[in-house]
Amino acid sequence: MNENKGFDVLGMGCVAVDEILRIPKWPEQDTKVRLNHYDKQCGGLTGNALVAASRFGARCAFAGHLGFDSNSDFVKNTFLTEKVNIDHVPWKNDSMPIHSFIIVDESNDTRTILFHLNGSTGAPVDSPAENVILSSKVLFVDHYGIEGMIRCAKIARRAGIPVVADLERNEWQGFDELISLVDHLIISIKFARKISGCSSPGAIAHKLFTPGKKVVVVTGGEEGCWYIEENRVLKHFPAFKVKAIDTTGCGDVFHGVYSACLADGLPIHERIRLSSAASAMKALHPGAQKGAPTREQVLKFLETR
């Protein structure tokens, strides 16, 4: 990684505390089911991406809101353990992470996420300072705290700093402006179909490749991903075949490793290959963050493929 910048990847968005409940199959109403496994992990779109990028070797920083509650402490301690810088976090009494309960149905490898947003504000509207943004090689945004995300993305784009996005919802005011500022858009095919009105991956990618874009990636889980660059040539990268245990956070890990690879100056095919491998490896482990691999683990995985 280039040492001339303070951080490789800076994020301010969604962090969560995930309580993961694994059950043998989805229960009938008015019944009791014994858990096969319980775990508690840090999560969230930005939280997972930053941890994945840090494990891959990037110097990462989180600058979103946290509070003084037990869940904020859990996130803080996780970031410190994972070497994610929190020097620029604005601490507020009424802020806290999203609290999620993830139910994994082991009979068909599906997941259901229940969450509440009490106290979650996402990106601050007036921080981090401009010099912090300019000291980063990649800005990572999601849809939590859109006003703050737009401010940071504008500063980054004016300075030629790439903006990578993980966007899943578009009902908030300002979404269209935010997505227009993203030049590395990585988006799931389900949400991409919703906002593009298109069905096929190729049509989606071309529709979303609006002015200012450098890369659009449409991810399709087991089907792999499709991507286009400025030459508008659609390419497909097949998914690595693994026996998935839990797909929670696979997309977040893809985003995080892609951001780390972008900060490292790797070409697009290597970014996609390494991100796809990391995402597949995460699926072998329960929860979003515990399965995020290191760079060495990813390279070893690829030696066998």
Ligand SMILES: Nc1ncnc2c1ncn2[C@@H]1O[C@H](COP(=O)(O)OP(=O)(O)O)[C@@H](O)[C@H]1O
Contents of the next structure:
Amino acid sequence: MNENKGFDVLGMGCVAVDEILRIPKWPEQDTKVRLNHYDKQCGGLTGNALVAASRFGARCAFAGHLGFDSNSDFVKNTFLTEKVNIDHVPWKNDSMPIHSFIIVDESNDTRTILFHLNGSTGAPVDSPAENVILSSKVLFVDHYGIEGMIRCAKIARRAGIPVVADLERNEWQGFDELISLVDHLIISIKFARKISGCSSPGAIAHKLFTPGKKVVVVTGGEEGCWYIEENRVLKHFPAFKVKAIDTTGCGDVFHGVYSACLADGLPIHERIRLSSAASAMKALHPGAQKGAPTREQVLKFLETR
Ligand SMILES: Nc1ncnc2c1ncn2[C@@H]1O[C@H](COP(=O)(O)OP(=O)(O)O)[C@@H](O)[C@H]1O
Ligand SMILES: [Mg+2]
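Just the form predicted on its own so far, so send over the form predicted together with the ligand.
Expanding to the full complex; the earlier chain stays at the top.
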């Protein structure tokens, strides 16, 4: 990746500690169930996207809330191992990651996520410093810490730095302003239907392509994704056929690899192709982060397709 800017991808949003519980089938109430598999991994929309982008070769930084509890330590150590910079984290006593319990029902490959918001999480209102944002090639935002996200997105957009977003909830104040500041909007079809009021991928993408947008991508799991850019022609990219065992984090890996490719100056079709391949490869592994592939692994996978 090009060396002349501080970070390729800067993110401040949601990080989580995910406890992954794989069960043979959904239990009756008041019963005991033995797990088929247990694992603990870092997660969260931004945490997963940054780790995926870093594995893909991007220089990434996390500048959202973290504290001094054991889950913050777990996230910190993961970021350090994954070469995600944490120099701009505003460490605070009352900050900590989200704690999630992801139940994967192996009888039908569904995942149910229970989560606890323990303390402040996501983007701080007044950091990172402007020069940190301005020395990044791509700003990555999600819906955690909307006030701080809006501040960062405004600074980035004024300087012509692209803002990539993953959004899954719209109940917090400022959501409309945040989404208007995003120029690369990538969201899954379920949430896209909710906020657009439209049903078909084409109608959704056109409705969400508001002034200032460069790309809108609607992801649809194993159906692949649909995208439009400034010429407003809808394109569909089918998902790569894989034997998926856990789709947790597929969307997050898609966002991370898309952001890395954008920082690298790749054209839209390449961004979509590489992100689709990386997210399909993720589905071969349990949990959100362990399955995120490197750039070399993605290129090798694509040679066989
Ligand atoms: N079962 C699957 N097989 C292959 N690729 C998948 C599968 N599920 C997801 N993907 C890829 O990941 C992308 C994002 O997945 P999606 O489920 O839409 O997002 P989210 O994880 O945010 O709900 C899809 O557009 C597709 O490219
Ligand atoms: Mg998602």
